[in-house]
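What follows is one chain in structure tokens, specifically the form predicted on its own.
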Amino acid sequence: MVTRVVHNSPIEASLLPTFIRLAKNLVAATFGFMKLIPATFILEQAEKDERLKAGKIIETTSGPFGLALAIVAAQRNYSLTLLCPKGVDPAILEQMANLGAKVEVLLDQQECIDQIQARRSKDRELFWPSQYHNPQNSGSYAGVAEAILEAMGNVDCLIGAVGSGGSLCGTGKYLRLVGQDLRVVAVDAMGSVLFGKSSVPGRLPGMGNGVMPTTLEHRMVDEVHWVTSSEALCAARRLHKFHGMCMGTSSGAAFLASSWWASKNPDKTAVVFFPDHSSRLFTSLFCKETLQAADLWLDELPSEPKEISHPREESNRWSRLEWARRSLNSWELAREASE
């Protein structure tokens, strides 16, 4: 007999995932939309607090955060203005703006952290997310955790594209809290201050980020991989020819590194996240031409990462870094005594 669940609402439906087998040790835990669980998470419990009174709210984004934020608020009737820095592409500022969020356009992330603070000294009841600071980001993730569980039983890595680090570091910290031996993988762009590496253009759509949030644990990492735009939009392409699964491009890279880390470990089960469908990027996905001027095309992928021994080296394709579960901090000390 096949039980199906009636959903109240496509937030409600996209708080849990939906798990998808890849390879016999290898998993998808799939979303709608993975940023409306701290969007919904952080909005209620606001609420409770009482720090929404005003119905107010102000974030920067660089694109999925804000428009889960868009879409809650909207349901929910409150004022949003987003702060985004340049780059964001186009159509999720044009969804931002069609959820009646009052969207600008800055340089770069400190200047829409900088306008924040401004703005909120002279109107204390702007409520202020804050998802790269938040520790309530992370929180939010229990419940997928326990979902992983129930569907698993033991897991043995966990394997995600990191932005501000909370679905990722939310989740395996509660995996570890339960008991589960459970190694960490985290997948960054290659434009992305995330992990030791110098802030460059190209960060991809939901994974990378222009500065450091403290939501993301180092300490947690087990190993860190690093993927260009083009291979993560090529990964994405491969994994919807060959799973018939439309995913974006953070989607691409984990399924790049999971896919390489479950045939090296055939005897262990991987969990990767798939954060969300790939409706926002169709055309540049599978748009040859257009991928060709940009020159953001590939025929392959590489068979497999290139191995670095420190976040610094340099590397112009897919890498690998055995991360160790160590603090960016002693990443830079170690560097400075080895010069």
The other form holds:
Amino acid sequence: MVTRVVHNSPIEASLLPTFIRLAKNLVAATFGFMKLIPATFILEQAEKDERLKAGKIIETTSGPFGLALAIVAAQRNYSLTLLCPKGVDPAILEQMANLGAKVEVLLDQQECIDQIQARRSKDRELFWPSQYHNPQNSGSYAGVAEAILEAMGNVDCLIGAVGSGGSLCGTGKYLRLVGQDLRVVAVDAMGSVLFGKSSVPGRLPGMGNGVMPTTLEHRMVDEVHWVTSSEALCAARRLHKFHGMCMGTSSGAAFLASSWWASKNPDKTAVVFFPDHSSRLFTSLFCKETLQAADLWLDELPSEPKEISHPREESNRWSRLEWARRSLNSWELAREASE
Amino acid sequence: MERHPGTAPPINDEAQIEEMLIETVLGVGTCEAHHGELLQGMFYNNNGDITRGLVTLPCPIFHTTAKFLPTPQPELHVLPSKIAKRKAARAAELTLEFTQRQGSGGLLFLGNDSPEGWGLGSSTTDVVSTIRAVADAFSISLSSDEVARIAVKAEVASDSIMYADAVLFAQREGYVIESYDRELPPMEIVGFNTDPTFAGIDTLLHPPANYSWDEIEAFRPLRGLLKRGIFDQDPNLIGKVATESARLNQKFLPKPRFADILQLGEEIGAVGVQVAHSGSVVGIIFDPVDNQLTRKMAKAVAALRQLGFPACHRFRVGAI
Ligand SMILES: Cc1ncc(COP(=O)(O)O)c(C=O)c1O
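In place of the form predicted on its own, output the structure of the form predicted in complex with its partner chain.
After this comes the whole thing, all chains and molecules, with the earlier chain placed first.
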């Protein structure tokens, strides 16, 4: 018999999603703070393998993962150093510092990585979770797959915004153990390199990436959507308007793509990830003047994505590509770029 | 009669004899065999610790019946023999201890009708029927949890055949990790023995499977789907779980022609394939409400013959 339980910590309480039906065939997996899942798992596994005996952790981050590490490290009394590239929201840096993390702001992601390598070559006991290259990032989502299967049985489609790709590829991999046909839909930021577009700086935090993580398994992905920052913000406001949920911009972008997918596939069931609340990352989705000044305000969203047939096809609005479980290399991006 | 040291003195007192006769009731206990597992691996328990666990697939066409006749002498006599039924003998002693009758002995008869050498969990079946018979002889009713604890003590690791409802059972520690509060859904199974020379694994000698962290995590989605499958009474979901559990465990106790068996299952439209994770039987699982059931099962039997498994048995689990 299952009874209700009292959780021992807010971290424990955040490790499993709550499922909320948004439409007949669309269910949101909502998280208190999803990045606590890989942060907790990676540290626990390191404890088991005795890689954390010295209690010192270093990571480079521009957002949620560093914050999640800071929360877990504070609870377990680890000393955490976070190297952030310039441009990270000052409010996030304050949150990290408030949790006791030593925050250093460096020039860019490359400098952060060089620094980590230099410091680790001097101090071998310094543990580096390395979310972009650690298979235990995606490996941490087995409990999420378990929860989805327990709540819904097999589902037809999994949709989520990608940063490291850990949540989407990890959950997708575990779901496919018992349902090979699962469709995996990735939602990327316009100007992110993850699915072969060239990098444009100034993306919103969370979704997309300026470097290529090995945790993203392109060959698992059936379909890619690219969403612009202003569309993601507008979609997050729509999620609030329709469902009263105040989630972050990557949830907004995922909501946009998943609502479209679910309406196009009325006989299939889809699950969409909403990884975080809007309060964490952005001052507000509703600061109209600030957003207008930054050219990030939209009143209306397109009703359909623009269909493209190659990652490098120009588009400055919500776009969709049938990725078809291909490798990144198979798109011959280098040749395409030089032509 | 020759007296051995340690045996009870001859009873002369009439009242004592009378008491003994009243108490001497033949206890009977039965237990069905099992056909390996639907799921076996490592699982998180309520404390967040990882422990070995399994979900047993009962095989109700075979049973052990145990009969226990208590005697005031402390010796335990076992038929067919104490050597052949070492674990059952131990179970009888432990049950006597548990019911605070350490001094008593008795005669234990075991009749096991499952074919020898098939590894149908005959040791747990013997052990559980023995525990039930001893308890019955003294009109004591033991809970499934109590039976489970005694069984694990008697044989180090035991399956969960003593529970009527489906449970995820910690086979080495003897507790329920998760109870599903209902039976498995109805399923039809075509079973066969992949290795007639296999006598089952001696749990004491065979080291338990050494799962890596990602293998341990992979059992979580299986557990989630199992729970949904039991809740919805959907054999299709249970079949998927069983197939994947078999696949994940294949390297620890390989079944011959495993890939062929999986392919066969898919081609004939079975819902899945299950294996004995410490035995040699394999079962192809079918949905009993499938209107092609008989045809599919016949196809399976014919195809298995082609693969070199000439003898099959058919059984059913779950309420109809
Ligand atoms: C707040 C937040 N957390 C997590 C993610 C997903 O991250 P990942 O792909 O690294 O698992 C996103 C992604 O877009 C996000 O915005």
